[in-house]
Structures are given as C-alpha cells and as structure tokens.
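Just the one chain here, the form predicted on its own, laid out as structure tokens.
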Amino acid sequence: MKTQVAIIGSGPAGLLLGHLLRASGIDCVIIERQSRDYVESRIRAGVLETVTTDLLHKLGIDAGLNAAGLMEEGFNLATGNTLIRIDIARLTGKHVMVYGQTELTRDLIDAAPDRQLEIIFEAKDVELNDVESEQPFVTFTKDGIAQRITADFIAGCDGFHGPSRRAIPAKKIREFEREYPFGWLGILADVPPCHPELIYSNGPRGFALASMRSPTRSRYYIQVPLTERLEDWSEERLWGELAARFDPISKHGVTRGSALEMSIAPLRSYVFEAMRHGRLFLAGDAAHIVPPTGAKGLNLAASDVAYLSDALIAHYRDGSDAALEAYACRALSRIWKAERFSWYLTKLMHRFPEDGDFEHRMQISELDYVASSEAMQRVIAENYVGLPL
C-alpha cells in the first residue's frame, strides 16, 4: 500500500492531523496499535484552548463541542480559604471550553469514514523504516498478516511510549526531563461540580483540583506521594479528603457518588527536541509531556498539528518545503513556553517533599501577589487560554 502521509497513532494529534490533510485532498492513513474501543474509552483532559476549538470548527467536526461543551470564562487559584479568580475573559477577551478528550476523540473517529480518512486499528508490531530516505515505510501485522505502507512522510503521533521516537538515532537525540516527586490521585464521577469554575488549591492539606466534564460529571484530584497505592484509597476515604479541602472554599460543596474511574498518575515535564528526522515528524506526546497543571497536553498536540498540517499542505500545494524545515523550531518555541507555564503552576500549587517553611512562605507570598496584581493575573490568563500560534 502507498500513501502520501502515514500517521502513527489515533489520539487527538493523529486524528486532527489526518482530518486536516484530508480536507486539503492529501492522502493519509492512520495506524493505531490499540482497538477502537480502547482508544475511545481512554479518559484524559477536558480543557480546550482556542487553538484546539478553532481546528474543530474549521473541520466542521464541532457538533458535540457546540452541544455539550462548557464555556469557561475564568478559573480559580486557592490558598487556605481564599479564592483568587482569574477572569480570563476580561483579561484576554478569550475563553476556554470544557469538553472531554474522550468525547473529542469519538467525534473525530466517527467523522473519519465520511471524510475518507482510513484508520487501521489493532496494528501490531509497528515499525518505522528508512525514515531518512525519500520513501520511508511502516510495517505492522494486522490479523496475523504482515503489512507494509510506503509514504512520502511519516507523522509520529503515537504518544510517549510509541515506536516513532525510537526510530530516531541516539546521536540525533536531545531530550530534557523533570520527574516530579508526587502523583495525582483522581476520581471521575457523575456528580455535579462543587464550584462553577475550576479550582486549583494549595491549602493546608496540600494540592487539590476540582474540575468538571459537564454539569453532571466531575473530576477531582489530590496530590499524593509516589509511594501511594491506589488500593489504599477507598472511594469513601477520597471523598472525605476532597470534602475537607473543597467544602470551605467552593460554592456548592462536594457531592459524593460512585466512581466511574480512579487512578494515580505520575507527573513529568519532558521535551524531545529532535521533532524531525529525515521524513519523520513528531507531534503531541511523542515529543513532549507536561504535567496536567494548566491543561496544556492536548492543546500542545493541537498546535503541533496546526504547524505540521500547514507545512505538509504547503509542500503538496506549492512545492515549498520552507515550513517543513521550520516546523521543529516553530513548534518548540510554543512547547517550551507551555512547559514553563505548567512548571510554574505545578511549583506554585504543590507541596514538594524537599521544601521547607521558607519555600511554603514563598508560595503564599506569590499567591498574595497574584491576588493583588492585575498584571500578574493577565500573565496567568494569557498563558492559560493559550499563546498565539
């Protein structure tokens, strides 16, 4: 089989890229190692920047977003029992949308047949070959039969653990990483949110986040040590901890319900600067990871795809490779700014084991400054809604 662009991975990055290319008449195939059911059931983030929603509107795959998305014009930082509201609408003239990544992924997959976007699910043993040549190819097995797809370009959108990054020689690699000494224990439940807008809290009991997926579905997190085990946390214990943290500061208080999902996620900052090697281009989590503080992961993937799709379209439409040559530089400029913001919020709102009273006083002082400075609130708001492409 031959195509113009072979896309590895059917997460939001790969799906958005595939739809953007097909909208410009470029042949592409998405190759995914997991089943469709697995891909559509993954529970991830739900705060979408304008860059992401603009792509969905441009593609006309926005019915679900328009019907069920929640417009958020602000969010809150909490210190002790004090809420600091960041009015992003007033400070930036923009807003974010709350719409689950699970729903977004389903929308993109459902739209694929009508857009003639082929997705090959359950492709096993995926390997990238000859990426430095003019005819790179991807091999895999499907239903026990060996397959090969030759392409002009390969887009690695297969996440942190996929094969695309491993196809780049070690001597070409430059990577940067920070692993955080804690994780997030989260619970998803069909209960109304405790507050109309998100709350990031740095309270006496440590970091916690109150967020929502809809008016009837809530997502909560608390900071836990990396040594913590999920089996040590009953639903009752976690709800009690959340109530202790959010009942004093939220509008409605925490409503308890049966968990749809509970998990502990480690936090990491990671950038892989070799985003291009030969005819292979990386996008999304294959090239970078951010801690979930600030909700940048999915949105960074969308900005990567915006740059990469424009560059590939220019190659086929105009015969110009200038944008392909500039892709990594353009993407990394925005990636590092998002990494900085995510790191800043993580450092500001969490209790680090190595920190003492001095560091905690610095957090309190910084939050007090944020509360009293509109200029500082504007900086946070501009980063939260997403920097321009």
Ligand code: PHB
Given for the second form:
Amino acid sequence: MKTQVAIIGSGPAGLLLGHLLRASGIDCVIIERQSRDYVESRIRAGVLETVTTDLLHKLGIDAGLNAAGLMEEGFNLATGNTLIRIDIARLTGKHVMVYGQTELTRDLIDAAPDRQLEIIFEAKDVELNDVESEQPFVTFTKDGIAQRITADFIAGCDGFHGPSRRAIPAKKIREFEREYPFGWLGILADVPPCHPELIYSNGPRGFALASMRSPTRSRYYIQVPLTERLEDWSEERLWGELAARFDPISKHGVTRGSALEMSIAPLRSYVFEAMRHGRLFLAGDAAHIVPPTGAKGLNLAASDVAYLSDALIAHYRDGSDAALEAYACRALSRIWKAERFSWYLTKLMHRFPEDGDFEHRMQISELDYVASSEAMQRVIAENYVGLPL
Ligand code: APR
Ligand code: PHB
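Return the form predicted together with the ligand of this protein as a structure block, the form predicted on its own having already been given.
Next comes the full complex, this chain leading.
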C-alpha cells in the first residue's frame, strides 16, 4: 500500500493531523496499536484552548463541542480558605472550553469515514523504516498478516511510549526531563461540580483540582505520593478527602457519587529536541510531556499539528519545503513556553515532600501577590488560554 503521509497513532495529534491533511486533499492513513473501543474510552483532560477549538471549527467537526462544550471565562487558584479568581475573559478577551478529550477523540474518529480518513486499529509490531530516505515505510501486522505502507512522510503521533521517537538516532537528540515526586489520583463521576469554575487548590492537605465535564459530571484530582496504590483508595476515602479540601472554598460543596473511573497518573515534564529526522516528523506526546497542571497536553498536540499540517500542505500545494524545515523550531518555541507554564503552576500549587517551611511560605507569598496584582493575574490568564500560534 502507498500513501502520502503515514500517521502513527490515533490520539488527538494523529486524528487532528489526519483530518487537516484530508481537508486539503492529501492522502494519509492512521496506524493505531489499540482497538477503537480502547482509544475511545481513555479518560484524559478536558480544557481546550482557542487554538484547539479553532481547528475543530475549521474542520467542521464541532457539533459535539457546540452542543456540550462549556465556555469558561475564569478559573480559580486557592490557598487555604481563599479563592483567587483569574478572570480570563476580562484579562485576555478570550476563554477556554471544557470538553473532554474522550469526547473529542470520539468525534474525530466518527468523522473519519466520511472524509476518507482511514484508521487501521489493532496494528501490531509497528516499525518505522528508512526514514532518512525518500521512500520511508511503515511495517506492522494486522490480523496476523504482515503489512507495509510506503509514504512520502511519516508523522510520529504515537504518544510517549510509541516507536517513532526511538527511530531518531541518539546522536541527533537532546532530551530534557523533570519527574515530580507525586502523582494525580483522579475520579470521574456523574455528580454536579462543587463550583461553577475550575479550582486549583494548594491547601494544608496538598494539591487538589475540581474540574468538570458538564453541569452533571465532575472530574476531581488530588496529589498523592508516587508510592500510593489505587487499591488503597476506596471511593469513600477519596470523596472524604475531596470534601476536606474543597468544602471550605467551593460554592456548592462536594457531591458524592459512584465513580465512572479512578486512576493514578505520574507527573512529568519532558522535551525531546529533535522533532524531525529525515522524512519523520514528531508531534504531540511523542515529543513532549507536560504535567497536567494547566491542561496543556492536548492543546500542544493541536498546535504541533497545526504547524505540521500547514507545512505538509505547502509542500504538496506550492512545492515549498521552507515550512517543513522550520517546523521543529516553530513548534519548540511554543512547546517550551507551555512547559514553563505547566512547571510553574505545578511548583506553585503542589506540596513537595523535599520542601521545608520556607518554600511553602514562598508559595503562599506568591499566591498572595497574584491575588493583589492584576499584572500577575494577566500573565497567568494569558498562558492559561494559550499563547498564539
Ligand atoms: N503503534 C501504533 N500506535 C501506537 C503505538 C504503536 N507502537 N504506541 C502508541 N500508539 C498510539 C497510542 O495507542 C495512542 O492512541 O498512539 C496514540 C498516542 O496518543 P496520545 O498518547 O493521546 O498522544 P497525542 O495524540 O500526542 O495526544 C497528546 O493527549 O493523550 C493525551 O496526555 C496526552 O494530553 C496529551 C495529548
Ligand atoms: C480535567 O478536567 O481533567 C483537567 C482540567 C484541568 C487540568 C487538568 C485536567 O489542568
């Protein structure tokens, strides 16, 4: 089989890239290791920047977003008993949309057949070959039969654990990494949110986030030590902890309900500084990870593929490779700023086991400054809504 762009991975990066290329008449195929059911049921974050919603509107894959997306004109930072509202609409003239990555992924997969975007699910043993040549190809097995797809370009959109990054020789790369000494324990439940807007709280019991998917579905997280196991957390214990962290500051108090999902995820900052090698281009989590504080992961995947699709379209339409040459540099400039903001918000809002009283006072003092300074609030708001492309 032959195509113009072989895309590895059907997360948000691969799916958005596939649709953007198809919208310009470019042939592409998405090769995904997991089943469609698996991909559609993964629970991830749910705050979309304008960069991301603009892509969905441009593609016309926005019926779900228009019907169920919640426009958020502000969010809150909290310390102890005080809420600091960041009025993003007033400070930036923009807003963010709450719409689950799970729903967005489903919308993009549902829209694929009508737009002749082929997705091959359950592709095993995916390998990238000859990426330095003019004729790279991807091999895999599907239903036990060996397959080969030759392409002009390969887009590595296969997340942090996929094979694409490893196809780039060690001598070309620079990696930057920071692991955090805690994870996020999350719960999703069909209960009304405790507050009309998101709250990121750094209270005496540690970090907690109150988020939502809809007026009747809540998403909460708390920071837990990396040694914590999910089995140690009954739903009851987690609801009790959330009530202790949010009841004093939320509008409605935490409503309990049975969990649709509970999980623990580690936090990491990571940048892989070689987003291109020959005819292979990386996008999304394949090239970088942010801690979820600030919800930048999906939005960075969207900005990467906005740059990459423009560059590939220029190659096919105008015969110009200037944008392909500039891709890594353009993408990394935005990635590093989002890395900085996610790291900053993580440092500001979590209790670090190695920190003493002094560092904690620094956090409290910074939050106090944020509460009193419109300039600080604007910096946070501008980064939260997403920097321009
Ligand atoms: N072969 C084919 N597909 C693979 C392979 C492989 N060997 N390994 C991984 N994949 C697939 C995964 O199953 C997944 O569907 O690549 C996809 C990568 O998707 P994501 O991990 O969602 O990454 P990305 O599309 O870059 O999205 C980034 O979404 O998943 C969140 O936390 C992430 O918010 C971030 C954003
Ligand atoms: C979520 O709703 O899952 C969410 C929201 C904001 C974040 C991270 C996750 O910063």
